[in-house]
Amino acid sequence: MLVAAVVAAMTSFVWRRNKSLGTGVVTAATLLAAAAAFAQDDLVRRGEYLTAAGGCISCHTMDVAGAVPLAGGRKLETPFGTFISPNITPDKATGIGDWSEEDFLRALWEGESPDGEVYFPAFPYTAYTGASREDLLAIKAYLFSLSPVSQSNLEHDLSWYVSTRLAASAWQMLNFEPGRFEPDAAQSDEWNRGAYLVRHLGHCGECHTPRSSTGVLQADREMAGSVLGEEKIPNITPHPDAGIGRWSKSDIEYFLDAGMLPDGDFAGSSMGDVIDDNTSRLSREDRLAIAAYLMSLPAMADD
C-alpha cells in the first residue's frame, strides 16, 4: 500500500510537470518499474533473514570445508537410517528452480513434492506447516535470488521398513495435521513471536523434543531433550537442574548470539552450526522472544 501511494503521488507530479503525454507515460512506467524492483529487493532481504531463522543453511549444506551453501548433501543420522538433505538452490535440473509458489507452499505446509510424493518427516514440514504464507514466499524469493548450483541429490540410506514413499504416506496420515500458527491472545506479543520462531520457523523441537518409537514428537515433553544419532540433545526447559532453569533471559539471548554458556564454555557439535547459521543472525528482539517462550515452558526433569 505504501509503495502504491508513493508511486501514485510521484506519477501525478510527473504528469503535471511534463508537457508531452509521451514523456509522462515513459516516466510513469519507469517509476512503476523502480517501485517494483524496490519491493522485490525488500522481499529478498526479508527472505534472507527468514531463511536464517528457519535454519535452512545448517541442514541443506554438506558438513565439509568449502561446501556450497544450500546445495544439499548433509547427512542426518536417525534410528531409521540416514537421511540426506536435497539441493534447494534454484537449479532447474537438480534443485528447486522449476517450483512455483504453490509448489513451495505445498512442500512446507503439507509435506508433498510437486510430483505428489510425500516427504519423509526428517524434512520438518510438521513444524513449517505453522509458518505464514508471507514468510514462506519471502524465503522462496531469497532462495530464487541465489545462483543455481548443479549438484545432484543423493539417496537416503534407510531401514527397509521405512524406505518407501508408501511408508512416508502412512506415517503422514497417522501423525500429521497441517495448520497455520495462531497467536494466543492470553500471551504477550513477545511470547507469541517466540512461540512462532521456536515451534515453527526455527523448529527447535525437531532436535530438542524426544520422540516415540515411530518418530512422533512427544508434545507433553516439549524441549525436554532427545538423542539424535550418537549425540545427546540437551533439555532446554526451565528445569533448574536438568534444563536451563538457572539461566536468565539475557543468558539465553547471549548464548543464541555468541554461543557462550553462563559458565563460560561454548556450544559445540550441531548447536554450534545452528548458532553460526541461524540464531546469531536474528535480531536481539527475536532472540529475547525465543528466550521468553522457552522460559514459559513446563520444567521437565530427565527421564
Given for the second form:
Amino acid sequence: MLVAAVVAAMTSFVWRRNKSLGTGVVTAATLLAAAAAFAQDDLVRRGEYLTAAGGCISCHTMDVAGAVPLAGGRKLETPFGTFISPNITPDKATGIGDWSEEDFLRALWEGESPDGEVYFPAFPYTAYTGASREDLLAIKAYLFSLSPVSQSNLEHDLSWYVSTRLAASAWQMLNFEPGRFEPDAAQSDEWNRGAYLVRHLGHCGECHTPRSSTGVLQADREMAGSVLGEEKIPNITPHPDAGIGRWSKSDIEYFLDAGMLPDGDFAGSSMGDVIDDNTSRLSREDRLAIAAYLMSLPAMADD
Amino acid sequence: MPRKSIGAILVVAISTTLSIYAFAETTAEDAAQYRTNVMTSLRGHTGAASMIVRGQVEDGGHLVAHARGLASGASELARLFPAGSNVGESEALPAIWEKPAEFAAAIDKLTNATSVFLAAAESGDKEAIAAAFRDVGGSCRGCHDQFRVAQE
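What's the form predicted in complex with the partner chain like, now that we've got the form predicted on its own?
After this comes the whole thing, all chains and molecules, with the earlier chain placed first.
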C-alpha cells in the first residue's frame, strides 16, 4: 500500500516536470505499484498459511461459538495454573498493533515482550525459536492484515510459586537456548520439512511430549504422549501398540486432513480443533512431511 | 394410585419414548449392543469409503454402496438412544438425554452430510465426493466431541 502511494506520488511529480516522459513513467509506475501490491498479497497469503501451520488460532481464540479469531481469551489449564492467551490482532491498545518486526521476532525467538518482559513457556517460544525469519515475518504480515479487535487481555491465574514474571525469567535462564532450525543434510528434504513443522512451527511436542515436574519437555521421550488437564494425549511415536506404528503414511496424512482414524472412526478430542484450524489447512505435501518425520522417531513404549 | 393406572402410565411411557423396546422385548443391554453394532457398521463404511476417496482402492461402483450404508445408518441414529440404554460398554455421554435439542441438531447434520455424500458418490464428481466426505467426517467428529466418551 505504502509503496503504491509513494510510486504514485513520484509519478505525479515526474509527470508535472516532464510531460514528454509522462506516459512511459505512468505505465512503469502502474506496473511497479501492481507488482508491489501482488508481492504484499503474496506475503499475506503465505502468512495465512504459516499461521495455520503455527497453530496460532487454536490458542489465541476463545473456545466459544462466534469467538473472534486471534483476539485471545482462551484458557489453557496446566499444572502451574491457568494461562489466558492474549489478543494478537493488530489493535494498538489491546493487541500487538504497535509491534515492530523486531519486536515480533524477539517475542517468538527469545520469548520476550517488547517491554522486555519474559513470557511463560505456555507460549511455545521454545518451539518457535527454530522458525525462520522469513516465515515469522510472513505471519506478522498476515496478522497485521486483519481487522484490529479491541479486547483487553486477562491476567493469568497461576500458582503462587510461578505467579511472577521473575519465575518466567528464571525458568527461561535455566531451560532455554534460542536458535534457528538447522536442516539435517543426512535426511531428505521431506524429513527436514516435517521436522521443521513438527518441532518448531507446529509445536506438536507441547502436548505430545511429556514434561518434567518443572515443565521442561523431555527430549528423550519426544512425542511419547502426555497428560493435559484431564485429557490423555496419545503417544504418536511409531510404537506398534503404544503409538501409531501400525498407521501407514497415508493414514497419518489423512488423519491430519480429515480427523479419521485408520479404522474409520472419527474421534473427537482437542486434536479436533488442531485438525480444523491447522493441519487440514496445510498442503498434502506438508502433511506427508509431518508423517515422514513422525515415522522416523524412535518407537517408545508407554512409561 | 391404583395399580392399573401405574401400569397404564408405564405402558404409555415405554411405547412412546422407548419405541425400540415396544417393538420387541428389547432390554437396555440389547439396545446398547444394537447401537454399538450400528455405529461399528458406520465406522466400517467410513473407513472403506475413505480408501476409495483417497484413491487407494479402485471404486468399482462400490463407493455408492458405502455412501448408501452411511445414509441409512444416519437415518437410524435417532432411534438408537432410548432412555435407560446407557449401560454396559456404552460410550454415550449423559448429554445425549440432557440436551435433546443439541443432540437432534447433531444427528440432522450427519443426515444432511450423508445424503449430500450419497448424491456426490452417485454423480462420480471426485471433487464433490472429497468435499462431501470431509463433511461427513466433520459431523461424526462434531457429535463425538459433545456426546461420546473421550477415546484414548
